[in-house]
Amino acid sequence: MKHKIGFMGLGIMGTPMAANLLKAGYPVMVYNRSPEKAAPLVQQGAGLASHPKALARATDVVIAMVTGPEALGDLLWGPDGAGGALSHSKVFINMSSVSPSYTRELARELEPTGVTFIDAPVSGTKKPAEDGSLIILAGGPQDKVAELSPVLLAMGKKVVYCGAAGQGSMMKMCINLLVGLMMEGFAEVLNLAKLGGLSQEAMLDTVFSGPLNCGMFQVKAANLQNNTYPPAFPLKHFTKDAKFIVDTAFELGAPVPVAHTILQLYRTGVAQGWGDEDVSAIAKVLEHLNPKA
C-alpha cells in the first residue's frame, strides 16, 4: 500500500509536485494558507486539510515546500500546526529552501517527537518541477531515503544523499550560489555586448555553439531576449537564498567574494519592485546600473 501524503505550500514548485504525486498514485491531502489555491488540487483527487495539524494526523509523510523558516515554523508550531500530530510513525520531509544550521535546528525541535526527519530541497525551478525532473539532495538517515525514493521520485528524476539532515541544505547552498553567479554571468555578458555594439543574437550564438552552452543559458536567454521575466524562480527567493550561502558560508570560515557581490545586485533587483519576477531579471538591475543617456 502507498504511503498517505501530506503536503503543505502550494505556490510555484509545490502545486506541480503535489500534482505529480496524485499522478504517481499516491494518496494526498494538501494544506495552503491560502485554501483557493489548492482547489485544482482538489479538482485531481486531494483532499483539503483544514489545518497543519489535521493533515499531519490523516498522513504518514508530511511535505512541506514553502518559502522560509517563518513560513515552516508557521506550519510546524503556530495554531493548530502539523508538530503537534507528528509522531515516531509518521516522517516529515522539508523541501523548502533553508540555511543548514536552521535544519540542524529544526531536527533538534522535532526529535522529541520521534518523527523521521528527512532534508531534502530541490535542484530545479518551475518547469522542472511541472515535469518531474527535479533534483532531489536529502540529508537524513540514509536507510529512510532509500525507503521514501519512490516518493521523490515522483517529484524528481534523481535522489542525491548528502548525508545527515543539514546536508540536503547544505547542497542546496551550493547549487543555488552556482545559478545566481551563473545567472548574474550570463546577464552581465549579455549588457557588456549590448553596450559594445555587438547584436544579442550574435552574442547567444557564440556562447550556443561551444563548449559555454548549458540548459540555464537555453532556458533563460528568451527572458532576456522578451524582457520578460515570468517567474519560474522568482528573484526575491534566490534574494533570500543569497543571504543563507553567505550566513553559511560566514559560520564555515569559506571565502566568498562574489557571493557577496552578487547578493548586493539581487537585493537592488527587489529594492526596485522586481522581486516577483524571476530570477533572470537581475538583467534589469545590470541596465538600471547602466550609464543613462
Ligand code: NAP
Contents of the next structure:
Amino acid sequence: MKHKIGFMGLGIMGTPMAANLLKAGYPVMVYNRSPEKAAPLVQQGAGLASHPKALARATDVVIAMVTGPEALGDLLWGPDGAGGALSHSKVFINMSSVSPSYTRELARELEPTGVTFIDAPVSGTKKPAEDGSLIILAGGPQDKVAELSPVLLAMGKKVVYCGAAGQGSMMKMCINLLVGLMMEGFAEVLNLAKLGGLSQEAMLDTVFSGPLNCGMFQVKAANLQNNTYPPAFPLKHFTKDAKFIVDTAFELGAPVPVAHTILQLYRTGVAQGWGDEDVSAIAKVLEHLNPKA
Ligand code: NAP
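Condition change, the form predicted alone to the form predicted in complex with the named molecule:
What follows is the entire complex, opening with the chain shown before.
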C-alpha cells in the first residue's frame, strides 16, 4: 500500500515536488501558510489541510519544504502544529535547507514524539524539481531511508545516503558552498571580461568550449546575458545558506575564507533589494561595485 503523504510548504520547490508525488500515484495532502498557493495542487487531486496538525493526523509521511528553522518551528510547534500529531507510526522528512546543528537539535526535539526523522535536503533547483531529477541527500536511520526511497525517488533521480540525521544537511552545506562559489566566480569573470572590452559572446564561447563548461553555467548564462534574474533559487535563500555554511565551518574549525567573502557579497545583494531575484543576480552586486562612469 502506498504511503499517505502530507506536504507542507508550497513554494518554488515544494509545489512541483508535491505534484510529482501525485503523478507517482501517492495520495497527497498539502498545507501552505498562504493557502492560495495550494489551489493548483488541489486541482490536480491533492487534499487540503486547514492546519499542519490536521495534515499530520491524516497522513503517515509528513514532508516539509520551507524556508528554514523559523518556518519549521512555526509548522511543527506553533498553534495547531504538526508536532502534536507525530508519533512512532509516522515519518517526518525535512527537505528544507538548514544547518547540520539545527537538524540535530530538531532530531532531539522530535525524539519524544517517537516519529522517525529523516533529513533530506536536495541538490537541484526549480527545473530539476519540476522534472523529478533532484538529487536527494538523506540522513537518518539507513533502513528507514531505504524503505522511504520510493517516495524520495518520486521527487528525484538519486538518493545519496549521507549518514545519521544532520549529515544530509552537512552534504547540502558542502554542495551549496560549491554553488555559491561557482556562481560568484562565473559572474566575476563575466564582469571582468566586460570591463576589459571582451564581448560576452566570446567569453561564454571560451568557457563553454573547454573543460570549464558545466550545466550550472549553461543554465545561468541567459540570466546574465539578458540582465534579468527570474527566481529559480532566490538570492536571499542562498544568503541564508551561506550563513549556515560559515557557522558550520566555524563549529568544525574548517577554514572557508572565500565563503566569508561571498556571504558578504550575497548579503549586499539582499541589502540592495535583490533577495527575491535569482542567486545569479550576484552579477548585479559586482556591477554595483564597478567604478562609476
Ligand atoms: P520559497 O519559494 O520562498 O517557499 C518558501 C516556503 O516556506 C513557502 O511555502 C512559505 O510559505 C514557507 N514559509 C516561510 N516562512 C514560513 C513560516 N514562518 N511558517 C510557515 N511557512 C513558511 O522557497 P523555495 O525556493 O521553495 O525553497 C524552499 C527550501 O528549499 C529552502 O530551504 C531553500 O533554501 C531550499 N532549496 C531551494 C532551492 C531552489 O532552487 N529554489 C534549491 C534547493 C533547496 P508562504 O507561501 O506562506 O510564504
